[in-house]
Amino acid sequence: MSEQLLTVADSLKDRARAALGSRNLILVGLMGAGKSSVGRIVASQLAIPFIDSDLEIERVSRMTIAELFAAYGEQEFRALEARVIKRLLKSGPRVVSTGGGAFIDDRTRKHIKKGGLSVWLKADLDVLWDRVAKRDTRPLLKTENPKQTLEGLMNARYPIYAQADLTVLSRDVRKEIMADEVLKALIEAQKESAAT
């Protein structure tokens, strides 16, 4: 029985890897949607590199995201983010997780659309809040009512995230299940593309 499960899992990985080809897989969505944790698993399953764009921004700037926001403001941060993501997407295939505001920026969204296949990890407010309330490292949530701020971000950003190539519902399940759902969405998108 377990051998049969392994065969199904290997088949899923192989089909998803073939569906991706040489493209990048870029995860977008709000903070707490699971872009980094799910992205690492997806990259491992596809046997391709994983890059967290926020960590890459921190590496090249030698500052944390919070420090960058405090020192330069959101507009300058978004310009830096756009440059870093453009560079990351020049080669592939790889899985790239982006910061919550990356896809909202017109320049970055164009780089993502050109640089690979985007997947929106869509989550409801309660799921996101449960995840982000555990850490106070989110610059945009340093407000009087962070949950209300998060809801405002959802309302403003969800119509833009909906422009992603694929949408996968992020909910309160194991990350491995979410990763499998991303792989399945990738396979389905390839089937639909081949049928048209």
Ligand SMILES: Nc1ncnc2c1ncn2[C@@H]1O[C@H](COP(=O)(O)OP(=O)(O)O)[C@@H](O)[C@H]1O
The other form holds:
Amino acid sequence: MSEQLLTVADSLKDRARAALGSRNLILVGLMGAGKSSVGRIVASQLAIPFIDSDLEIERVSRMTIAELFAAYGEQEFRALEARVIKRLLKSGPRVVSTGGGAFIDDRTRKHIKKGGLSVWLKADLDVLWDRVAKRDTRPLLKTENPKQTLEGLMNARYPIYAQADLTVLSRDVRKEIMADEVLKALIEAQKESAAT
Ligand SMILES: Nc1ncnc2c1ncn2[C@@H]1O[C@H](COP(=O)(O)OP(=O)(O)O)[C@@H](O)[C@H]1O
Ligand SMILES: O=C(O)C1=C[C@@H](OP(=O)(O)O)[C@@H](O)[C@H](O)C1
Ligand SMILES: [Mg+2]
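Alright, leaving the form predicted on its own aside, put up the form predicted in complex with the named molecule.
Full complex below, order starting with the chain above.
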């Protein structure tokens, strides 16, 4: 990378880090949007801890998400998810990637609203489907027609994800580029709030 390009990349990270301050950055959105993989890159760029709420739930329960759904059902999973996310957001700054249903739950959405800045990674159906079709670990997609299920979830959930503080379009570009877009959105939001 040329010296000039390096400076631009460094200043993007530094400016985004300054914009976040001690707040948490919380990624929300549908399965396959890239919350887990992009969140990890964003945290490393900002040099702050990264936590994926699903991995944390699996760690504390010593069960996989699929096992939790099978053993206790979605309602119990949501109650556990709400408790784990509330705890994760108690201190910051951190990047927390949530599972797709987290922001839809009223309790969890309140914890997220209180606990930091939320970013909706928004993607269209074909992008999401291409990505989730590669793995069969998501219990909600174990249906006769998983693409239709995903579309139904999109219709039901998009108005709620729209309540996030920021929206970043999750396009079919490299994860590193998506991470840069999250950093840019963070800087823009800070500029806007400083101007008002
Ligand atoms: N921008 C991207 N480009 C290509 N593949 C991606 C991108 N973002 C995510 N993926 C892939 O899509 C799949 C789902 O991503 P993941 O981060 O687990 O999404 P989520 O946590 O939102 O469900 C993973 O296999 C991941 O590597
Ligand atoms: O959309 C959902 O309700 C879910 C999304 C999953 O996380 P990802 O969005 O990271 O795949 C996981 O929490 C669980 O399977 C339920
Ligand atoms: Mg995930």
